[in-house]
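Next up: a single chain in structure tokens, the form predicted on its own.
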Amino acid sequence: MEDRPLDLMIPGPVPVSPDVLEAMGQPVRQHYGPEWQPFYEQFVARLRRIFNTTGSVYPIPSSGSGGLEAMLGTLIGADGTVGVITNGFFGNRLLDIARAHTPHVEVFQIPYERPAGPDEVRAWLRARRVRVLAVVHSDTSTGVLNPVADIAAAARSEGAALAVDAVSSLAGAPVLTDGWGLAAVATASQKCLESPPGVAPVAVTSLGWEIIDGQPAPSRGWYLNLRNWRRYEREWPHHPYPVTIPSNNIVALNRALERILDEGLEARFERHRQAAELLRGGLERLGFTLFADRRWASPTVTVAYPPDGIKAAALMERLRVQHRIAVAGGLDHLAGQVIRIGHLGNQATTERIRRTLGAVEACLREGSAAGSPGRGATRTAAPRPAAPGRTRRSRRPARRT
């Protein structure tokens, strides 16, 4: 059994700084009362700064998907109508969440290889007239970054408000919740927020509450119903949430937020951009083909096809066993074809990117990723995308609609 810890270069969770882990390991604190309340208020104020909002912020105890369900389910209401943009695995997850709350879901399906354009969003909305539209900002299945600011403006022009999955973008790419006129934004602690998994912060603006309060039939849930969180926030000032929040996770996340704000958001965005460019340039020099065009590539994750004759799964295994670096494989129709490398939060450093590139190069040089000897492995090239503007024959199964 290998004793060395894995260096996580997957698209989350990310490695956590020792001082954040130290905060996580403090004695359990009472999650309400006079000692906790000032700390909690400061914690929420820090979250508001990172969301760039003056609205409500709730640290939902859950994975990122729980925060997404709280956001989207509350905005939809019971059997409301919602539109969902899908151009990646996690866009399809938003679609699944929406369909769990209402049968009235309109789907705008975009090819995985590109973002949604504001003009096509505007035209699509004009024909459907939904009140709420949902989109993933940075989809870690493709490495594509959707232009949320422009999509939000297009939505507003057609009377719709945008709800955003910023699970892998908040604190790694600009997200102006108020400035872009968003209804709500959801994220997760274990990605660019550089903290252990377990908290899914959700921000709701005045626009979001206007939609929620104007519903003829409110959402039916309790735990993930943001109306309930708002009620406790208003009526129980000493305990402003309806559940026992995980105080150790909150303490750890608060320490991570301090680190983020000390670094400065603009400096962080530039660090993520530089890490992305360093990684992508290195992968291309090694013969990889990037899935997302640089014009719309996310600053927090890179998806790439390995060089001809190199199997993605074998490369991932050798990186893990020989170099103790974990990278992720493809999702949906990209399974077995690509690798996914995260550069979120603490991963987005020159040292980590260079170490990863060096390990990948060593695997390629050794020829160790072409397939396991004795198992009939063949050096078969994965399908590649054509250059921008050219047609590529697709071998993928039909996507969900």
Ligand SMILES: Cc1ncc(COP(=O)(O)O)c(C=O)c1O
Contents of the next structure:
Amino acid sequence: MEDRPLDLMIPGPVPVSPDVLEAMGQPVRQHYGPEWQPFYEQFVARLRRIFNTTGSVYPIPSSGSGGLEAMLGTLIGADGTVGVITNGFFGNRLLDIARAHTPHVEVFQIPYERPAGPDEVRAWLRARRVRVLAVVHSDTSTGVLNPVADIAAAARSEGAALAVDAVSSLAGAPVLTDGWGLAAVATASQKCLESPPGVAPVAVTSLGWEIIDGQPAPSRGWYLNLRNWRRYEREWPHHPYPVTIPSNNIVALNRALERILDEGLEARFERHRQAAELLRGGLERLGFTLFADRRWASPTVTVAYPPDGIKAAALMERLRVQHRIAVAGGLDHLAGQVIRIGHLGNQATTERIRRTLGAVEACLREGSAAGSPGRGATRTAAPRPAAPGRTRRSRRPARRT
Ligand SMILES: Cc1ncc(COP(=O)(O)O)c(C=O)c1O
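Would you mind giving the form predicted together with the named molecule, to go alongside the form predicted on its own above?
Below: every chain and molecule of the assembly, starting with the one above.
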């Protein structure tokens, strides 16, 4: 392995601050009892502030998908009915999770290039009996941000409540769990929460519990069943969770939450917006085509087609080998076509974005050595045959409805 560490500009996990790593490396603590309890209460209070909720918050020991499964599985119940909006790889992940819990899944497929609109969601729901609707806030595969506040209002008007995957948005973009009338929100420690992977915090509001408690048949799971987490919270105040929680990860995440609240949520959102804009402007100047229109582009991740003649895989390889910067490739049908750059949490700084842009520019200049012609090289290399009428825009995949 290379000596120089990779600078992670992938859309999670993100680099974490030295004090968070130091917190992670402290001696293992007893994860319950009188010394841990006040610490844990403070930790949950911090998470509540970041989720903007007075509801329940559980730090599920898992990657983000475990939190999503806990949220969705518990809200669906055994064989309940659920609607899933999908416009990306992670929307499809929600769909897979939903289908693992019930055969009664209604799917609203939206083209990957755009967000779901509240009016179409309202019309779609009107024709169905769906009490729980799931959506991804920022789909990390496309960089498209769904307008969760408006979708939640549309859903409410049709008697449905929203469960939100905020894995790549919470603490990077506004999420008002109570204020938007959401049923539940799930996230993960390794994205905008700026902590190592391993914890998936899930918030459930009183509306969420109303749905869960009104189910004809509760969810069948145990570990990821939030009813079980609530039972321990109520019945075991000295150990308010059913399992051994990963105390080192929790201590690290707590330190990261403290940093986040010290910075202030509004200041963070602005930092993410500025970083996103700096990156997008820079990529466009270098000849990239942005996948998501700026009107709905996520402030935490950017997906872009490289300039003509540049292969995404070769560019990523060169960034990694020559510049020690990791960016991610495309998912689903975008595999091999795009690169994905994270500007989540610690990544969203002027310095990191400029460094990344500088490295990308250098790769384009030097490109031919990586097996893909750089800008200078494209002028002399034989051009790839272009499809008739091919424009940058037409490189975008066809709409999938
Ligand atoms: C929006 C979104 N949802 C879900 C996930 C899955 O999270 P994990 O890989 O931590 O299970 C990710 C991971 O990148 C994500 O970005």
